[in-house]
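Presented below, as structure tokens, is a lone chain in the form predicted on its own.
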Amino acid sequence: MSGLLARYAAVAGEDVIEQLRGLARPLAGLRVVHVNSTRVGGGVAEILVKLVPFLAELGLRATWEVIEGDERFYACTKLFHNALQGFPLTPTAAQLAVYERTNRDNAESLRPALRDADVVVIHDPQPAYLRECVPERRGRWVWRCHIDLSHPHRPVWRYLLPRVAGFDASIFSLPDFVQRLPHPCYLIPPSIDPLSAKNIELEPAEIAAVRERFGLDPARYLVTQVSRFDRFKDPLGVVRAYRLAKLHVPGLQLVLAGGEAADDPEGAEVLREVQTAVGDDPDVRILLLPADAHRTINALQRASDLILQKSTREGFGLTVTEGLWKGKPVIGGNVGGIRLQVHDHQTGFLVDTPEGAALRIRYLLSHPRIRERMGERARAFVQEHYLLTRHLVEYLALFHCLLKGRAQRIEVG
């Protein structure tokens, strides 16, 4: 076993390990692509920063391109990205022919891998328009959608629908999310990886080192959200929970943490906002972190009492299952992937407004002996469902099941 399976095999178990190497086996020298539209920033760049080496190191021939685009191109997806989720905003002709020239030149470097790649995994509707750009195609194209599909705004859904109809299946989060499409859809939940320097243990004294670093009083209680910039993320609704909350418990402090993506023109803008409606809050820490800065992330996630995620929509949440892994309660918005993830008083609570959330805060952190009990549930739910092994055992039958076709029975060992 090489050492990074058995590094994997010392968390997730031996019987995992030996799962995936018998799925990979068929599949030795499989030439797959992952496209996205940014390398760093955001849970789809987290996740395969860690998924593409792991289907290499299984015997794969996987890589993982990455698409460029200027502010307009960015600005576009944002508003795609805005209006798949609910939001009612439609882009301009002008806007939609930045998009698909983007797409077309981003093609024409990228068509030696794209062409010869048995399986294409296209992610989000950044590039989803490339598919069309490579005609000679002969592998396997599938898009993974990672965000809430549930109620699209229609014109922006009828625009997507022809380029997303043309794949041959697509990847949803959860059932709710998945849209009629004249191709096999699955079900695959995002993970987490528990070696990543985000989710690894971490010594006491580096975690005391971060409290100190950012003016964190280890005797009042912290609650955190960590989380992009981003008015789905209600970072506004998280600040006024806080202050409900702190009428009941004072000395109540408050870490928002979030950092930039290239493909996130709105982030400055609503860091303005929240940095206006936190005022001069000596007890707020609003921390815009490098891309690189996940040790201090898990330091502070590890120092709260309390992981909030109060979400407007989710596509899934991997900051909550972060907090989850780190034995922490969320808090989080009764929306998407959260309710996969937090489950009220097993895991956490969901709730709907700031008013609910400082309600569920205040109970938390005067119950302890509940709350202890609660971390150490969320952990264990954590480890059974969505570690990155797990992850991977679903792309590798779904890989399984695209070489095969419709059969209904798939023999791999």
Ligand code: UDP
The other form holds:
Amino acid sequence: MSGLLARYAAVAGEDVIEQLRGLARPLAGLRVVHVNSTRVGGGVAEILVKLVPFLAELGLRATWEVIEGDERFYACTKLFHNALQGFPLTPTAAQLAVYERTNRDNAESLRPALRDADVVVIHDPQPAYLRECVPERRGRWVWRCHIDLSHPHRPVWRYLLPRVAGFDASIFSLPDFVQRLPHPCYLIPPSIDPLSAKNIELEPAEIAAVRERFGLDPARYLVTQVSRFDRFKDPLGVVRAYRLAKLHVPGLQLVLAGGEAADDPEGAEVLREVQTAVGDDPDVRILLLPADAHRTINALQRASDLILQKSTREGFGLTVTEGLWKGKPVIGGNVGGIRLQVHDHQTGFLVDTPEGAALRIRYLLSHPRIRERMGERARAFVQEHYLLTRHLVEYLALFHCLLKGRAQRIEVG
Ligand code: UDP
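Now that you have shown the form predicted on its own, what about the form predicted in complex with uridine-5'-diphosphate (UDP)?
Now the complete complex, all chains and molecules, led by this one.
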């Protein structure tokens, strides 16, 4: 067993690694290309940076390509993102032309890789038009939707539907998001890497140093939300929940840790709104961290008494998984992928309003024993369902289905 596989065996169990090796053996040399629109920032990049090298370690020829565009392209794809998650926004014909042209331009440079791949996995809408730009493709193409597609704004979905319908399969994170499509749809929720800088165990001294660096008082309670500054993450709702909870929890501290995703043009505006709402409150830290500040985020999550993720739409919410893995109850918005992970009184609480979030903050902070027990359950829940190794097993099984047909028996081992 390679060093990497042995390290994961220690966390995820020998049996999972054996299963992975068995599934991967018949797929040795398979050319798999993942395509998304940013190498840093946001959950998709966070997943691919681990998934792709692991697939390569298992013997597949896996690569990761990133499409590039200008501001107008990202403005259009952000509009897609917002509209597909329910905002009533419709792109103009000129915006759609930019979207299609950018995909065509990227297809030129990616053509050899895309044409020769056995499996192409296209992440989210940004590169979804690529498929039409590579008519000579020979592999199977899969659309992997990471966003909450439960109530898309219809005009935008009507535009995207014919693009997506041409794929051989789609992957969604949960059943609520699945749309009517003329091909097989699979459910594969995301995962976290337990051995990454973001999730690895840290020494208490390192956590204490990060607390000190940001002027956080270890003697007072701390709640944290880690998220891009995006309206769907509801940072203003978090500030309101903190204010309400603080009326009953004197000295409560709040960290809002964010940063930019290269493909998210709206962040600066949302950040300004949050700064205005926070004003000069000395107990709130708005942290703009570089994209590679994984250990810092790890330490902040561990330094917190509980984690917030008060999204109003959420494809999955890796920040929730990260918090749970660190043994922290999560108070999360009652939406999308958060509902897969947060279970009332078990791993945290689902909330619909800032007022609800404030009540749950008060409850958890005043019941340390309950908080601790929920934290233990939270970690065990992630161990069982949301580690990278489970994600890989499901991807490999999907590749078998795509290439060999669902009727065929897959020999593992
Ligand atoms: N993240 C980060 N720095 C930040 C904000 C977020 O590294 O300033 C990470 C976060 O830890 C998580 C990912 O980016 O791993 C966000 O994934 P999630 O699914 O929560 O949300 P998305 O941004 O994809 O909507």
